[in-house]
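Single chain ahead, by itself, as structure tokens, in the form predicted on its own.
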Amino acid sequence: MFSKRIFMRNNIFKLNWGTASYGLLLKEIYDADIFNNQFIQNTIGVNAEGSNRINFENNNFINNGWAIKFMGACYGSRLVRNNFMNNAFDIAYTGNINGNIFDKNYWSEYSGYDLDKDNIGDVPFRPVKLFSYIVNQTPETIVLLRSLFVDIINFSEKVSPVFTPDNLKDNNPLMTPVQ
């Protein structure tokens, strides 16, 4: 917390479960590089608040409740070439996008196609689900997570995004995981 110029490489954040548990908590962090880390089976893989210019690259977010939660006042971060696999929610976001960039990540939830076979999806991916937005507003609704109701509202938001941030998308989603 409250640090500048952090370099986190080759760490494993695993099995941190509970209402106040995080794989990694970033509070008021500036100019950090978070590369080649594993975030596996955490309630929240990364919780970022007031953290700016963070570069997330070549990280694996696997089987977390939330892979990454941006709680607010997070500016100019880059999430590039990360794997988001089998998380209940890949990204949770409160507030504006604030110049944060999502590019060339692998998303296990991505159902697009790659007609030119360049390993980059031809349709952008929107990682924020409507139900994630609802849970941020009313945490008690998490009990509905695996219900048909949630599948229906997430599908409707995918077809016609109204509540999720329009510019929070990965324009170049990868078709296969980053090695």
Contents of the next structure:
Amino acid sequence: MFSKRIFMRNNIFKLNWGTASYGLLLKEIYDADIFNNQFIQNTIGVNAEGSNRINFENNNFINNGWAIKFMGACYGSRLVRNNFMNNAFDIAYTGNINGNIFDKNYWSEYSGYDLDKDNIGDVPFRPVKLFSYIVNQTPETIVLLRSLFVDIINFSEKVSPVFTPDNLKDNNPLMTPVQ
Amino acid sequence: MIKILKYSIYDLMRGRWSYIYSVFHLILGYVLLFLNNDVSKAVITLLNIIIVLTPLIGTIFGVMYYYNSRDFTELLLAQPIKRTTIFLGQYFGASISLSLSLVIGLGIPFVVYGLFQSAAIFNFFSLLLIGALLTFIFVALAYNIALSFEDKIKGFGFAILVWLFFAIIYDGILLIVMVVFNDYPLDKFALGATMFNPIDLSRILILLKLDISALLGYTGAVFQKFFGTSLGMFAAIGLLSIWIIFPVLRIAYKSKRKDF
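The form predicted together with its partner chain is what I want next, because the block you gave corresponds to the form predicted on its own; please supply it.
Every component of the complex follows; first up is the chain already shown.
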């Protein structure tokens, strides 16, 4: 909390599994570099609030409930070359895009194709599902988790985004995980 | 009634559909376990399938069985047998054979892949129990519908609509209500609303047993507090039983008054 220029490298945040548990809680953190960390099986991998210009690179987010939760007032963060695998929700987001950048990450839920075989998917990936957006607005709707209706609205939102921020997307999603 | 029940079970066993249904589950179970080899993960995947498919198949099968065995029913009605006996016998025959197909079809692959050594055994059995309860509930609803509509097409249409309502539309309405009344405390409401839909209730019951329940957060804690106690568990099973008892009573009531 309330710190500047922190480097977090090669840490393992693991098994923080409970209703009020976090892997990493960032509040009022500026200009931090978070490189090469493992976030495995946390309810919330990273919870970021009021944190600006944070670089996430080469991190693994595996089997988390939420991989990263941006709670608001987060400006200019960069998420590049991270692996997001089998998370219930990859990103939860409130408000506008605020200059945050998602680029060249691997998303296990990505279902696009790669025609020119350059290992970069040809269709942008939108990490915020409609259900994750709704849960952010009204936390109680989480009781509908894994219901068929939720799958249907997620799918229709994926086909034509209406509610989720339009430019919150990864334009160059990777086809294979980052080593 | 036991005799009618026996006959309708034999009849269904001779027919193709219960075999196809159990072979479908058999293949499903094997494929799931082949793909991820981990029994407890396969149980989670199975959850979605059980919750959507068992009610659907129960509904369609119940309606189909009633309309197809109409001639036989009319023959039985000419005999000195009580009407409730005939219809309840057929209803229990259909639901028991469907539940058996489910339990055998899913049971075999999981037992072969070492269910008994796995920690997921309790979850798996509660999944099967809930699947069987859902089958009983939706066959009963389908029988009610089929008894109320002479016309096959109308009956089918209405039965599918009922399934659609419980599986999808109800959740949609719930979601809209929760989003609209965002400013009010909704935990008790969410708890109450899931009680009135057997599919939602079964989904929550299974979710609470899995790791993923931590995602449910504060609302989940309210649910856990309620269903975690033995009273809550009995209440849930009791509610699912009420979903069986009332439709069955209505079958008995309706069949006594129906004109053939």
